[in-house]
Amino acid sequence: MTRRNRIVSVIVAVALAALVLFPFLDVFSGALVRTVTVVVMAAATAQAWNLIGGYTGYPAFGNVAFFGVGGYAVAILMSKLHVDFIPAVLAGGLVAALYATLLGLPILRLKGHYFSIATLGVAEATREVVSNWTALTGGGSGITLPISPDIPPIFNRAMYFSMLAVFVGSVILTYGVTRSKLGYGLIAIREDEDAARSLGINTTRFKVTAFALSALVTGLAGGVYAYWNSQLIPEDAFSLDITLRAILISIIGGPGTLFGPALGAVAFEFMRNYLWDNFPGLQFTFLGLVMVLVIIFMPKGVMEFLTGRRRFTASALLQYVRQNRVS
C-alpha cells in the first residue's frame, strides 16, 4: 500500500469507528443521533446518485422515484402481510432495482437534459400513482407502518445503525463497482458515449445496471426510513427535495469519488444548519451562492483539494477573473 493508501484507511476505520461508538456515549443526545441519521440517509442517497451521475454521467433527477417505491413496499408488506423489518427492507430494494430495470431500457436511450427531464416525470408519475392507488397504499392519507415495541432510545439507535448499514454497503458497492469492468465502462461512457460503443462496451447493458445498483440502494435507504417514519405519505416519500440534496452533496463532495458523497453530506448538513441559525430568509441566497462558487473553483468538489489535485489560492482567483473578464 502507498502512504497516501494508508493514511486513507486509517482515516476510514477511525470515522467508522467513531460512527459506531457514538450512540452509546451518554453525552450525546437521542436528538444527536436522529441527525445524524438524516446525516448518514442523505450520504447514502448521495452515493447511490453518484454511480449514475457521477461515475456514469447521466444526471438523474428522479432517484426519488425509487426512494418511495421502496419505503412503499417495506410499508406494504410490514403492514399488510406482516414481513419482518430486515426482510421487507431488502425486498424494497430489490422492487426498487426491479422498477429501475424496467425504466431504464427506455428512458437510458436518452441524453443531456432530456434525460433528466425524464427521470423527473417518471417520479412525478410514480408519485400520482402511488397516491392514486387507495386500496394498496392508502392513496393521500398514506398507510401506517406496525409501531416497534421497543423504547424510542434504542428504536432510534437500532434505525441509525439500519442506516448506517445501508452507507456502507454504498460505498462498498461503490467500490467494487468502481475496480471492475463495470467500472472502466461506465467511466469510458461518461468521458465518451459513441467512443465507447466503438470499442464494442454494450452502452445499454452498463448503463440499466448502474441506475438498477443506484436504486438498489437508493431503495434500501427508503425503506429504513419508512419504517424510521412509522408513517409513509407520498409527499414525503416523493419528494423532490431528497433527489436535489443528494444531487448538491455529491457535487460538493466530489462526482465520481468514493468517499466524496460522505465528505459532501456532513460539509452540506453542517452549512445549510448553520445558515438556517445565522441568516433566516437568506439561507437560500447564501446556500445557492456556495453551490455556485463550488461548482466554479471546485468542479469535482472536497476530494479534489484533500487529494492534492487542485489548490485554491489567491493567485487561482484571479487568473479565474482575468480568463473570464468580459472586455
Contents of the next structure:
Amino acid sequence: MTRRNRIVSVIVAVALAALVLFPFLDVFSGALVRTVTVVVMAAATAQAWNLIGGYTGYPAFGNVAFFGVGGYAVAILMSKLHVDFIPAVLAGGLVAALYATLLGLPILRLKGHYFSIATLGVAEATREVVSNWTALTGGGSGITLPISPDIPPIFNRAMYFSMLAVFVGSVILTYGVTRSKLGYGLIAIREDEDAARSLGINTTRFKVTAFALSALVTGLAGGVYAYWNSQLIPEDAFSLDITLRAILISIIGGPGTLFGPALGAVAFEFMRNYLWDNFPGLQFTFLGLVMVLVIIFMPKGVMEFLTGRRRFTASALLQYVRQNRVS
Amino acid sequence: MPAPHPAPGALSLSKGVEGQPLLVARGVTKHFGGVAAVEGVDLTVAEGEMLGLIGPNGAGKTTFINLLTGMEPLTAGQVTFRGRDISHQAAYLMGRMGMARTFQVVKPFRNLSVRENVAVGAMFGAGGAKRSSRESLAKADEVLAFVGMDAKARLGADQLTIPDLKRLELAKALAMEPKLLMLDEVMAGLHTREIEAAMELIRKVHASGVTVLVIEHVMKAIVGLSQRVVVLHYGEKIAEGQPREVMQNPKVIEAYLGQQYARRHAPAS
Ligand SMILES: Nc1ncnc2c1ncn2[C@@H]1O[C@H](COP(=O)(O)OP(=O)(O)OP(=O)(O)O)[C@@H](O)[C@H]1O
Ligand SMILES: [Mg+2]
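For the form predicted together with the partner chain instead of the form predicted on its own, what are the coordinates?
Let us now look at the entire complex, which starts with that chain.
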C-alpha cells in the first residue's frame, strides 16, 4: 500500500466511525441526526450522478426522475401491498434502474446539451404522469406511507442508517466500477466516444449500464426518503432541486473521482448554511458565484485542490481562459 | 525491399493462410449530401500483405477507412472480413473481430495515463475477452515496450508531443491484437529520423504476422513499406499495383500534379 493510500484509508475509517457512532452520543440532538441524513442523502445522489455525469461524461439533468420513481415504488409497495421497508426499498431501486434502462436506450444516443435537455424533459414528464395517475399514486395530494411503530428518535436514527447504507454502498459500487473494465470503458467514452467504439467498446451497453447504476442508487435514496417522510407528493419527490444539488455537489467535489461527492456534500452544506445565515436573500447569487469560481479554478473539484494539483492564482485563471475561450 | 520474415513477434497473434483474402470491399460508396467522398471502390486485402493507400488531400482515404471499420454507415456496397459480411455491423464488433485503426486526427484519452490508454485497447480488442483490467495493464506495458514508449507509460496522455501521440495511437491499436491494422497518416508531422524509426516499427509489426494497410503522404515511406499500392482520387480507385509502377502511372501523376498546381496557384490567405 502506498503512503497516500494509507492516509486515505485512515481518513475514510475515521470518517466512517464518526458517522456510525455520533447518533448514539447524547450530546448530539436529534436535529443533527436529521441534518446529517439530508447531507448523506445528497452525497448518495451526487455519487449516483457521478457515475453517469462524472465518469461517463453524460450530463444528466433528470436524475430526480429515479428518485421519485424509487420513492413512489416504495410508497405503493408499503401502503398498498404491505411490503416491509427493506424489501420495498430494494425493489424501488430496481424499478428505477429498469426505468433508466428503458429510457437510456433512446436518450443515450443524444450527446451534450441535447442529452441534458432530454433527461430534463423526461423528469418533468414522469412527474406529470405520477401527478395524474391518481388511482395508483394519489395524484397531486400525494400518498401516505404506513407509520413506523418506533418513537421518532429511534425511527430517525434508523432512517439515518438506512441512508448511510445507501451512500456507503454507492461508494463501494463506484470503487468496484473504477477498478473494472466497465469503469475504463466509461472513462474512454467520456474522453472520446469514437475512439472508444473503435477500440471495441460496446458504447451503448456501457452507457445504459452507467445510467441504470446511477438510477439504482438514486432510486434507493428516494425510497428511504419516502418512508422517512411518511408522505410523498409529486412536488417533493420530483423536485428539480434534487437533481441540481447532486450535480453541484459532484462538480464542487470533483466529477469522476471516488471521494469527490462526499467532500462536495460537506462543502456544499457548510457553504449553504453560511450563505443562508449571512446573506439572506442573496444566497442564490452567492451560490452561483461560488460555482463559477469552482469551475474556473478547480475544474476537477475539491479533490484536485486537496491533492495539490491546483492553486488559486492569476496564472490558473489565465490558463483557464486560454483553454476555454471561443475559437 | 526484402520480403519481411514472419518472425515470432512479441504480440503472439493467431495467423491465417498467407495470401488468402482477409478483407474484401465491393462497390464501397459514401456520399455526404452531394459530395461523393468514396465512389464504388473495390479492394481486396490479402492475409499477410502490406498495402499502401494513397491519394491527394480529400481523395477519400480516411472516409474509406471509416467505412471499413463501421465508424460511418455505407451509402452502398459491401464489405466482408474473414469471410463474414460486416457491411452493417457495429463499429465495436469490428475491433473484436480483429480490425484496428489509428486516427489521422489523434484521439487520446487525455485524462488517462499512456499506460491506461493502451490498456483500454487490450481490454476490449480482439484479445480483450480473456483479460481482466489488471491483466490488460500488464499487456499495455508489453506493447509500450514493443513501440519504445515504456519510459512514458506513467505520463498523462495530455503531456505527450505530437510524434508520441501518433505512437500512442499505434500502441492502442496494437494492444487490440488485430489481424488487420489500418494506419492513417501516422507519419504526418514527423522528422526524417522519426520517419525512419516509424517505418522500422511498422515493419516489425508486419513481421509479427499482422496484415497492414498504410495511408501515407510520405512517398518514401509508401515505396519503402508497401508490397502493393492503391490510389484514390475524388473517391474513386484510379490505379493499383507495384509501388514504382503506380508512381509512373500518368493518371496518378496527373492527380498529384493537379494538386500541386492548385496549391501553387492558391490565393494567398
Ligand atoms: N463528415 C463529413 N461530412 C461531409 N463531408 C465530408 C465528411 N468527411 C469527409 N468529407 C469529405 O469527403 C472527402 C474525402 O475526405 P477524406 O477525409 O476521406 O479525405 P482524405 O483522403 O483522408 O484526405 P487527407 O489526405 O487530407 O486526409 C472530402 O471532400 C471531405 O471534405
Ligand atoms: Mg485523411
